[in-house]
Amino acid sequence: MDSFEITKIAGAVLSALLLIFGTKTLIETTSHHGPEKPGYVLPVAEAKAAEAPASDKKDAGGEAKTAEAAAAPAAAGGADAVALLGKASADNGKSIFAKCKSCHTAEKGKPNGVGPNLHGIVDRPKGSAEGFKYSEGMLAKGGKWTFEELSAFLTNPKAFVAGTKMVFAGLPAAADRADLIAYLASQADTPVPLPK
């Protein structure tokens, strides 16, 4: 075998590899395998909706509730959870806050994470955690984080603040929001008293 035949064999092998890997790369670049939306949505709202008994999913006439009816707590300004604050459990709220710990802290002096530190959040101006870069929507919202505002935000963050960076889907259950707000209210130098 002379060097010319060895060169032809090596060329054929390299051409075959180029054809195989080139075709594979072309297919991968032209087909979409990634998520439709970037980021990760926490499955809390979906899990709570799936756990609801069938009687909760239908009204008195037996018809399924519409999306507008499901969004009623957010439209009501979070008053449903505020009404439960007198009986809310900060201990339960602490366990609910475990879902939030991947992005937030609530202890005094802890640094911001993916989300701002929530220490002293109740009655704090929106978009005011030192050193955290808020979305334009949050900065434009203005006002303070009252119990009602926190409840409405926790129901559906994206509906409450257009353009929010928060990817959390929300807490649809008023009792869960009340417990979480009770916990957050307790995480302050001078906790704001809960309504009775």
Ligand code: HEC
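Numbering follows the first chain given and starts at 1. Worth saying up front: this structure is predicted, and the values here are computed from it rather than measured. Between two forms, the rigid core is defined as the largest C-alpha subset superposing within 1.5 Å. What changes on going to the form predicted together with heme C (HEC):
In this overlay on the rigid core, T190 has a C-alpha that sits less than 2 Å away from its partner position between these two forms.
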The other form holds:
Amino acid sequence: MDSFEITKIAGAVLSALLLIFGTKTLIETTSHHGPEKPGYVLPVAEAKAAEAPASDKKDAGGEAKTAEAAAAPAAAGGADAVALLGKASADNGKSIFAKCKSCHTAEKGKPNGVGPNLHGIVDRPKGSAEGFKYSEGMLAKGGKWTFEELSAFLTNPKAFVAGTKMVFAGLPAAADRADLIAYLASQADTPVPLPK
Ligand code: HEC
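Go ahead and give the structure of the form predicted together with heme C (HEC), now that the form predicted alone is out.
Below is the whole assembly, all chains and molecules, this chain first.
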């Protein structure tokens, strides 16, 4: 009888512990579902904030809005670098491409990295590298990469493609973009001639 009582008490204690730790683990596993790719979530969140009506962010987003406004003019076009392509240096562009190499390859047949392989990117349909999982924003953009659009994208990636997965601040200097685009254009089976 005694040992039966002990067994009952032990059983009660064990199930109480099981309940407590079981619930704790459950709460932890469900609440620990944080973003798997922070770099991906951030631009989306920012893009959403940008879409929000201005009245919503009058109070909280005053400073952010000023920063956006400062970056906006440079993001608008892309023509600035296109005008320099005739005199651009693909050699110098190759050195600037060092900034991209952590994520991109440009030679033919090289694998995708964090970003897609960029071989033949000029005139290539956007979001078309085989086997690469693009953001919805990039896939929705449509059309082929012209010199001007490459320039606009590289000035400020997330201003050109809302919600892009490319976590890169951008190249503000038109001359740098021109040299880089000249290099990218050279990385193709049949390079698209640079505009004079
Ligand atoms: C931190 C990683 C990273 C860096 C650095 C980076 N990129 Fe990207 N890039 C990406 C990702 C990821 C994508 C896919 C974007 C998407 O799906 O929205 C991308 C997309 C692109 C595209 C569109 C490709 C296509 O197939 O449509 C071009 C062009 C591009 N990058 C050029 C560059 C250049 C040039 C640089 C250097 C100045 C650079 N990127 C730096 C990650 C990066």
